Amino acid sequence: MSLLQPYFQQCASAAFSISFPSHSFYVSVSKRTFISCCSSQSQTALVDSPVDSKIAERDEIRLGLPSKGRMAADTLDLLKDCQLSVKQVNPRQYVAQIPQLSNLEVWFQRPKDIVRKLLSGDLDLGIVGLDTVSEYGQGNEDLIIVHDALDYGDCRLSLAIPKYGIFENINSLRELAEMPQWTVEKPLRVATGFTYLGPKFMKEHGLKHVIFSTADGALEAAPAMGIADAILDLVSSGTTLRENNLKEIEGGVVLESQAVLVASRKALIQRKGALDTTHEILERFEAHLRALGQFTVTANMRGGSAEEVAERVLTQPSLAGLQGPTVCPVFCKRDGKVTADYYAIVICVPKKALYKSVQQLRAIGGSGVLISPLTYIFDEETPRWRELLSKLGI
């Protein structure tokens, strides 16, 4: 399939119908896009139809990464921390390599194009925000979330309304829905870039008289300019909303999002080497992310035996480690004889419990405490790998 085909599909101007049980949605294609949601006998919608194609004939596996912005930088940092540094001959090129994965190509794309090309078969794996997967994947079963928590890009897709005027005392989605102002003739106007998730969310929560619009520029200005009553947008800290006199409301969060590793189901099953490569990437991600914020703590302690020292250590709740403490003798030479008066204790401790753990070690006779950050923690088997195989029916 041509790489340009998804773009030609975006430019199509013809609409087609799909059925909804209780309302209809209509999208008119123009410089500004409007989507209305209201009770009606007519049931028409214009939506992107993901391409259901066969796997293209090629040997290499393709990984799509965000091409610019904070998400792009954080993704490259994660790969580097997992010893999977991306090598670009020229920073202007859209294709790169990861030397540790010889059969893999990296393609830098816009996040929404990563999802579209996963569906069209032009990419096999991708790293994007869950919000992007949900908006442009539209629930397509060919998309599989391989890792759902890469620990960056945290945000939420949330509905926000003005703090003033008719919304001053409105603090929940239920209260918003019950406002008598919203009718077929005068629906609630919502500015958003999420023209799939927005109508879907309103439909599921029983808000019938709603019209969605997407406009250029910052959505936060839309209510103050009078072109929208509310906005549906990604929120991180909420500072921008507050500075524009907007507020989130109870029940108004559509989706909690962060960076995820997503794959094409067809690629994992049909493309040679795709599943093995995914397994390696997943294991590296899991091992590194599990080690974040963890420390190795080593201390020496007097004792009559390893068992006696271990029993003393396990009386302290913060010293259990992952499965328990490692205790081994520390040999020294005294009066010409080799003895083991001390035992070394090695445990893994979360950063938030580090100082408390050191205090507990000292309290039971620990000394010479050494602390080192952890880089990887590999499990016997990655739980998410078992989940992936289950999703694939393997």
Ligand SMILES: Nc1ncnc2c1ncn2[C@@H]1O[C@H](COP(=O)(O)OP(=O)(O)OP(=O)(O)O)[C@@H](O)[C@H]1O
The other form holds:
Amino acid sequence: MSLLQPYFQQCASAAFSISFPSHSFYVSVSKRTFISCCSSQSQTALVDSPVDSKIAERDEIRLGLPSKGRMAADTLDLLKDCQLSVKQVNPRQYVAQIPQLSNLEVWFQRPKDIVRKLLSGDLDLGIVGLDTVSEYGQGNEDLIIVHDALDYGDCRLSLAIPKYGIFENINSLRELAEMPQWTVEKPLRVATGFTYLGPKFMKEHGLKHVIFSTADGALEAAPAMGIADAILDLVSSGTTLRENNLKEIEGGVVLESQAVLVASRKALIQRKGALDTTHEILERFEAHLRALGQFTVTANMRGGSAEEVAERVLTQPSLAGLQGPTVCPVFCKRDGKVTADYYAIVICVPKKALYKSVQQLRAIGGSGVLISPLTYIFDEETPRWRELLSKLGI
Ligand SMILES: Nc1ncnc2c1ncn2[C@@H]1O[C@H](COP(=O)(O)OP(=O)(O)OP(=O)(O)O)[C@@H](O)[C@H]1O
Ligand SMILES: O=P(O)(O)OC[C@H]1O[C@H](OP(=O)(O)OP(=O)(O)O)[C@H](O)[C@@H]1O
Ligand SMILES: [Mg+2]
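To test you: the structure above is the form predicted on its own. What is the structure of the form predicted together with the ligand?
Complete assembly follows, chain above in first position.
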């Protein structure tokens, strides 16, 4: 099955249709079983470890999820969309289960503690923002980003200065660095919660006279209160900066961030079952995220043969599908004889190209166009899995 690159489409009845590039057929499987069929390719979990230190002995694999804050709900939603719903008896309970992954325990923790506990060996996997991994992981080689784009928690760590006063005409990091005001005695004062990434960035960009102060929230107030000259904080819509009379500057973005799946290298290499579980989670994430924004389009088309219909379809730029159109005969009985005058074509189309695709289908004689959202796209092997194995030296 993996060789044929199946496309999965969720039907209302929780059954799934599978169509291969050369043949289409329909099977009914429960939501529970269908993904495990796809990701049953077992991986060797234990290999010779390049890591000397031993990991704590325990049987279960631990996944850290944000216990609160803006990532918490979106993380649970992602898992649910991947048929990995977290069963938490009540919201104050910090340990939970994902019934689909029997050897896995979920631990709810603050994002920064997830990173700390990955490093201390108390967690094996975690989902947090890249900003948190970068700040609290401090480049530690034990941390491996397994999936770098979970498609939520988008923000950037960015330097911001007041729009007014001595900063009125300052619009870039270079101009900020060249301001004569900053000296050894009177350095640029930056308020931030990112006390690792902040100084590292300034040093890398040659800003010499800078001093950092830490703060935990509402940093945007610091310049107006006279506590700092600039701030280094997360920005998403930019509303908080705007409302506080602050502006970002060219060259001032330290990091672009979104939610990521991160793992402890040591755990992946040494803990029994950790690599298999990671593979399954990764496959489900990839399949779900690839399918987001894609639709399955089916239509009937009159034609002499499947090849002739395929040729017509492929003259249209928006109808190529993932690998090419699936074309299959629609049989009917006429004068006691079974014939195929029509062919059904099935293609995947990105949301943006949907209407154009419908127009192109009609232009080449397509009729009865059906459109349904795609739930999963499983590829033969995910590029991120290959990448992970190579990072692990496997
Ligand atoms: N404005 C934002 N828009 C989108 N994502 C954001 C935004 N601010 C933060 N994030 C992302 O959400 C993560 C969690 O932020 P949140 O504010 O919930 O926790 P925190 O401030 O790190 O936690 P704590 O309150 O314990 O210090 C951040 O690390 C970042 O990846
Ligand atoms: O660009 P915007 O969309 O306005 O978002 C930016 C704000 O979001 C974050 O704060 P958050 O709301 O998480 O509050 P916190 O400071 O308590 O963490 C960040 O620290 C900014 O203050
Ligand atoms: Mg915050």
